[in-house]
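Given next, in structure tokens, is a single chain: the form predicted alone.
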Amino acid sequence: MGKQYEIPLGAQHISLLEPLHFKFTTENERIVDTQANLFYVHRGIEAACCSKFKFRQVSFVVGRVCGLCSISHSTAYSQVAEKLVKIEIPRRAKYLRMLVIEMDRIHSHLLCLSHVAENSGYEALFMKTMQYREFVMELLEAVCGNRIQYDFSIVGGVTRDLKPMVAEIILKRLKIFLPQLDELMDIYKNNWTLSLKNKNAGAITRADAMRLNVVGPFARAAGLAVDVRNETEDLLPWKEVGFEMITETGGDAYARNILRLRELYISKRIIENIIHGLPESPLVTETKAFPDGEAVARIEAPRGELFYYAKGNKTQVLERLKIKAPTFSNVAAMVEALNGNEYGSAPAIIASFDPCLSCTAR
């Protein structure tokens, strides 16, 4: 046996802008131990939405654990609510939620997909990406508001309509992107040397991706077809416009940037899908009802499952939330995933991982 070193990476590091920590142990520049620290970012948030805030701030107050899932976790508590005050929104805003995440879907993949070309060493592949996804953030802004944090999902339906100019600038844009988003699967997937840096870096087997319970397109992309968008439609009709399972067998960085790039050609049908079929109805469902009993809600966040738990006892403020982010879920997954690599690679894998800590600690 060589020597044994211990290297730290993060919880703020070049390579890792999240405040995550992981602790390597290596031999001949190879993993063979790793261990993972996170919560350094606790916010309170959950506490303070049961003693500081009425049920209705709530998906205000959510929309700030995250900027770049802001429409999924206030959608998310938007729906559990809804539960629990047991009405059901309006059609034409399901569509619009559906619509305002999958554009989430599209920038946050790109973002991820950046980040892994960066990592990997390609600067001008991570600057070419960040260019086509800004896009979408002019998109989300002109749909939402807000570049970031939307506060579009309320409890009861959306707080903005649809503008019929915004919807044809969508749909000139996404025919722009296409072409756009095939160069960028042309060079994620042919590339020789980036192949070369991704191909079986940080791979997990569709067995171990089952047995450690792993959520998303780190799921997914090691074969196994999980995705709550296939399991709701009592919430969000996402079959009715056009969501596809993807799925990739090869479970490393390569197989999540391939799956990461075809789900985006299956949100542009998505949303093209919605716009052109979006039903006519008011945006709010009005009640008077105070929140009662427990309830669920999951949905299918860029990065896996987002799962929402809440208990309310007919009183404004509830008594009990609880959110469970995607990152949680995949945390062992990811400590395996990284043994057996050569450290070097570590940066690139972090990165097709794609955690979110702020969605985790919170």
Given for the second form:
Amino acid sequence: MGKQYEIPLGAQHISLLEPLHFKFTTENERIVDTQANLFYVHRGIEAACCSKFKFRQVSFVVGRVCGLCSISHSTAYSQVAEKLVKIEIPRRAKYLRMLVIEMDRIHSHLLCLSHVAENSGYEALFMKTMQYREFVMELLEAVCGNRIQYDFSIVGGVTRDLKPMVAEIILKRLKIFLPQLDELMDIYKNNWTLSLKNKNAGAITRADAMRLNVVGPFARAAGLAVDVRNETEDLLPWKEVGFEMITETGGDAYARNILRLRELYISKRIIENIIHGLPESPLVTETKAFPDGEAVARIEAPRGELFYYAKGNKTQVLERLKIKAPTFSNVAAMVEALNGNEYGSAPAIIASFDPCLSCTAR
Amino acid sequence: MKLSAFRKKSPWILHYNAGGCNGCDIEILACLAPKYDIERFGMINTGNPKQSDILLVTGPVTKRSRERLVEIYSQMPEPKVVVCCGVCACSGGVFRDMYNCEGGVDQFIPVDVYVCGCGARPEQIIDGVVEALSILEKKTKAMEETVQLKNQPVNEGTQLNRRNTAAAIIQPQ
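After the form predicted alone, can we look at the form predicted together with its partner chain?
Then the entire complex follows, led off by the chain already shown.
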């Protein structure tokens, strides 16, 4: 048994976008124990949503929980609030929500992939992936009016309509994107340099993933078929627009990369189906009711299952709002998957988990 | 050549998220990417506060990240410029008066450039950082002037000759 050293990573580190702190106990450069310390960005959004803001304003506030998946948060909250005021939203609004969620998924997955490439020391691939990602940011701006923080879903529907000209541009740009996606798939699958840092790094078995309640791409890469889009049909009709479950075996960083890229093909298909079959209806259902009772809503954010619980008491202000973010479910498995790996590959593994701490800490 | 001559050509950036929503952070990442390409100004993202010239802060300062922010700022060498990125770093934004938020970076460290917007667009960020460059140059000049004053030779006629004074005091004994 060699001598053990404790190495900290964070709270401020070049490879981290946001403050989180890992304390690794290493032995011969190999991690034997990990402690995660995540809650640096706790802001108290839940408390403010139950006291400071009216329930119609909250969908704009919860969008600011996370900049990467703001549409998932505002949509999940809108669904919960619609259950509380007991309205059904128009069909076109449902389709438009799904459109923006899938476009958001493309940008989030490509960002994660580029971040893995950067932390593996492959700067050129980081640049390439970010370059290919830029088209979806432009499209999101064309659809929602902002590159990030869309404020697209509100209680009762959506804020903007999809113009026919924008729909045409989306289809055209997706056609350009397809060969680029094939190119990325080829690089991430076959590049030898990248495989040195990614293959067998941060691996988790299927049994462990099931035991630790892993969600999202992390679980699907380990062979666990977990996807909210597959389970719920009542709020958003995912199967109508061509959703297909994808799983990978292996559970390492390499499998997670491939899984994310394969999901992009599905996202692209869903977007094309939505645009071709967009139903005609108004955008918003008006109501003057106040929230009453309890409700939950689940939605598949880019990182996994996002869970909202809300309770109303017939006033403008909610009594309780509870957010369970996908990364919160994954923390236990993240710590487990880091053990046994070399310290040098820790940044790449952390990036491949795609942690979102501002969701987790709120 | 002096270091200060190159500082304007290649300032190094340190990025810290003091509790934001990641929105501005991914726009900073987009600035580094080929479309906006902040590296044409010689800027590079570095993780080490001891080597960097510009501190890019995002997010309303949470109570827990406050100490880290001040620590990082104090570790940076002079001259240094602080750029607030996004409306919540400028004033707290939507998070203002939430129980764990302090609301604004400028309550703890001096801020030179405010970049507003939620989220701040890459064009705005580039504009703010280029503005920070001119401030960095001004600060560099101000530092050099003080160094020049210190190095001026002592004029014998105006200065008191301390050795003679000391000798005169010691002499009578």
